[in-house]
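Shown here is one chain on its own, the form predicted alone, set out as structure tokens.
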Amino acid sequence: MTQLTGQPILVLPEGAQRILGRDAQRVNISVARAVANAVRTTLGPKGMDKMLVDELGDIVVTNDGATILDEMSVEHPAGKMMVEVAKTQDKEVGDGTTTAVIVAGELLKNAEDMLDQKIHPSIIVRGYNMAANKSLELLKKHSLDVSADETEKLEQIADIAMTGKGAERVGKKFGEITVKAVKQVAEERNGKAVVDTEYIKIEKKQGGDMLDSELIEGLVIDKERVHAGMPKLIKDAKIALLDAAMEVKETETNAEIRITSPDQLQGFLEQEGKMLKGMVAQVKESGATVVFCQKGIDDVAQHFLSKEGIVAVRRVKKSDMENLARATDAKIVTNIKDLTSIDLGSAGIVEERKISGDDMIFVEECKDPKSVTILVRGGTEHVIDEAERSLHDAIGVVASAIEDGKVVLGGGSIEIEVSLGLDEYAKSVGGREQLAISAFAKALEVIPRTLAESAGMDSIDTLVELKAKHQKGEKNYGIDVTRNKLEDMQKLKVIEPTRIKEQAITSASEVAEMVLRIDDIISSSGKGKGGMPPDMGGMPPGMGGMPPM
């Protein structure tokens, strides 16, 4: 509402809320920091888990930052921006979600101090942008090389990504499985390694122990044969992939068939059977011994396929069909009449096995499969879910390391090195921007500080000692959380892909800059209009002490 010659003029609908200037910034920063604080204690090998209970009472126990923020159902817009940071990090790299979120929270905390000193948000944003760009330069400078042939290093990277998570006790086995899977699906394009992690399928099955998990160099499909008369095992299988129903098609227009005698009915059924028999004959003629069909298979067709000794699986997911095509080198055919021997793929074994009481189809011993499956086992549903999240992180980091060929030292070592480099850079920058660059440098120290806290060490003393070592030139030193002391991270082989840190710094600085640019919050009144709730909160109780609006 505005005032003109004593007459109020309504601009916003009645009941709408508006928060201006410093108050708007304070609210957004408080919410973003509350989100960061929610995941902060999960960082590192000794990070704690969170138990999340949804409205239906379903429980998720995890210390994966992206999962926690996703399950929390954050409603406040500033909080949602922080959740997006975690999602982006998870999608791009697979790990480092907690790092990205807590760095963003720390950047906003330091920005708030500068705002209190009357430094304009635009100057802070410009300084943060300069610092982020310089950080990426410093990361490249301090990166080490790694190649796809260095299996031991890659397994170490996978193991580090899973440390502190539910699958830690089987980290060595999972590391071996992950590296083998990633290297199997990796391809070379224009002289550069490319890994599409979509082609590494993770199939979960409750029962057994996590050590029973295995890599299948082919595919596992959670389906069963369509007919009990079909063989359970086919060796040297010739595989046909059909994106067409083995059923009699309905007419495209509404049609009515009038049958007035039993002979007509018999003739109709015979014709239907003849058509289905023709489809099966086409499959048989192609030489296929196994058929995976994306659509339905008629009961009569099932019978004929069974008589021919052909194994058939129906209603296979589109993603599984694509994975089968990459694993077996088969072509997906959309018209059965077009199916020939050229379209068939091959596999050493196609077998139906019972896993924890459920029948599953295993397609194994494929020749150089470009799609593989990791079968994850575990005692409870929660254990399997956490194992899957651990594998997701490990696959992401190994793929990043192979694609980029660059790694940095972990344990807070690289953050301190970048922080010290930014402090030097700040001295060469004139104006108030250097304050923002120094604040950015200080924000990166939150990683080693949090690692020290989660290990039960004195965070201030540890940070001072660590900075002193780096200033003396011992730049490989970081925090060894298992023995609660500072150690050479290169000797301990604590390494992470450079891309994790690059993405975390980029995402954190971008969200911080975006939040700082907001100086006006307008929320529409009423439900169902896309506005924020009246209290503008949306954070679960006890999460960071949201100020009243």
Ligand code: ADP
The other form holds:
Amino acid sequence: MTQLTGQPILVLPEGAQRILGRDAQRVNISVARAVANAVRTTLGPKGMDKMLVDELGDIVVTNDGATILDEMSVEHPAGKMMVEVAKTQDKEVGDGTTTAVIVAGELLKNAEDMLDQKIHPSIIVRGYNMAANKSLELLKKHSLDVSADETEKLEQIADIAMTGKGAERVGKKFGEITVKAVKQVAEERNGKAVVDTEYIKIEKKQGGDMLDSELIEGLVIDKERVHAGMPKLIKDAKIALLDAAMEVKETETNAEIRITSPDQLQGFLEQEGKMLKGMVAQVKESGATVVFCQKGIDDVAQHFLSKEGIVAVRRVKKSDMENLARATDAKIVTNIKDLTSIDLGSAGIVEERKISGDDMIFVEECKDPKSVTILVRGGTEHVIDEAERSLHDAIGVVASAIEDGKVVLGGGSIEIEVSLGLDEYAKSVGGREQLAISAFAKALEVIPRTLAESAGMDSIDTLVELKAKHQKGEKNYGIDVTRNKLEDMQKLKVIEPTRIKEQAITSASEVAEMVLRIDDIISSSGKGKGGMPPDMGGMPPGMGGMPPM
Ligand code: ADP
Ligand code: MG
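Form predicted alone already given; the form predicted together with the named molecule follows:
The next block holds the full complex; its first chain is the one shown before.
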């Protein structure tokens, strides 16, 4: 290496902003906490909703943590890290997003106090990491078993995931639909239950009441048949899935066609007609009575199909094609010439129905379909969107419960139990990490505290009482937000999959640790976002109406 002398060396471009050490931590922590505070009041069944307005004036009314943070378009990097926590939680479990973000905020708040006491960040990070691992152990220890046959319990889990959200009123019905749907697509792989939730399609149609929502044992496609002459209803349908156009494309043959006489033109058109007729004949020969085509269908082909009494739908989305294949047990064929009877799927009914003025294709009464659809109805777009988000959470929790077979009691009871366990653990660890582990334990109390607050209870008294109960061994106690008192959560059936809490604690801890490790924020010139005050400067102007955070 060359010798460096006293000359200062510039490694950053001109105009770059830099915040170092304690200041960097202070900025990042306050931004992260601001994000956590933004969703805090939405926690639990008594949580409030937020109205988000974007630049175009579009409105979203929601109680869903992940959605709120997504719509807020947070720009500060530390804020974005918090949004990632919600997104990960949403992807991994589908529920528990608010919990994850609030816990992360509280971990950082407690870390701030320790930093003020001159405890080095690396000690805090170590302690938090140890505490997070211990929490996972404690969660396992306090978990109860649930099996896929316990329908009622699973419906209850779905119901709890939806309380406080838009679909609460229809929680019972949605719970039933959700459990049926999840069980239907669940598969066994290597002796383990696996649920691919993407095989539960949620199709929204405005109009009617949320109670009109239904589970379709198959698929609903927002399309109509290509030709009015085709039958509207086919029973015992034999279904062909084509990933090929029923068209003759000149560009594909890449040949130039010179037509010099009307006879030639006639000949050419006849030739084209013959080819299309051939394609239809191939479909007919396979025995198909319904064709779903991912690409286009030529007018002439439509005409011939209609004459054969075959129903055809064109330009079907790729995801719908895949779900159709799973629902009807059909094979997607990429070359019409290859289509034979063994590629066909089946459905009891294929029917075009008018739903609130729009034609939709129902493929239902499939035998043991591995893909199903929930058709969501509701008076307005906002209602339907929030219903969809509720269903998404419900599907996530039921799937997690079936996959893992483990649940815990909610209402803040599991958080207190883990918190007390961590306190014990902290004592056994000793040293300076002990402080960080205790701070972690304390941070988990934010969940029961916030639930108590949202119910209008005295949060400090409630927390003291709740801890006392748990210390006496009454570990099922949590916050009954409806009757504003402490109650046995098993009795109230407030159950949640263990995975929600595992994921929430893991990602909250990870983001807190990540933020704490940063002691240098370098922002390139012009942007200077790292140096901006924690006012979440990235919010669209339309959101000026939100309370200051
Ligand atoms: P998240 O996005 O974290 O899932 P929610 O707004 O769904 O946030 O609130 C979840 C919290 O509310 C959990 O701690 C859960 O135990 C609690 N909760 C849900 N239903 C009830 C209930 N009926 N009584 C008490 N607590 C409940
Ligand atoms: Mg929830």
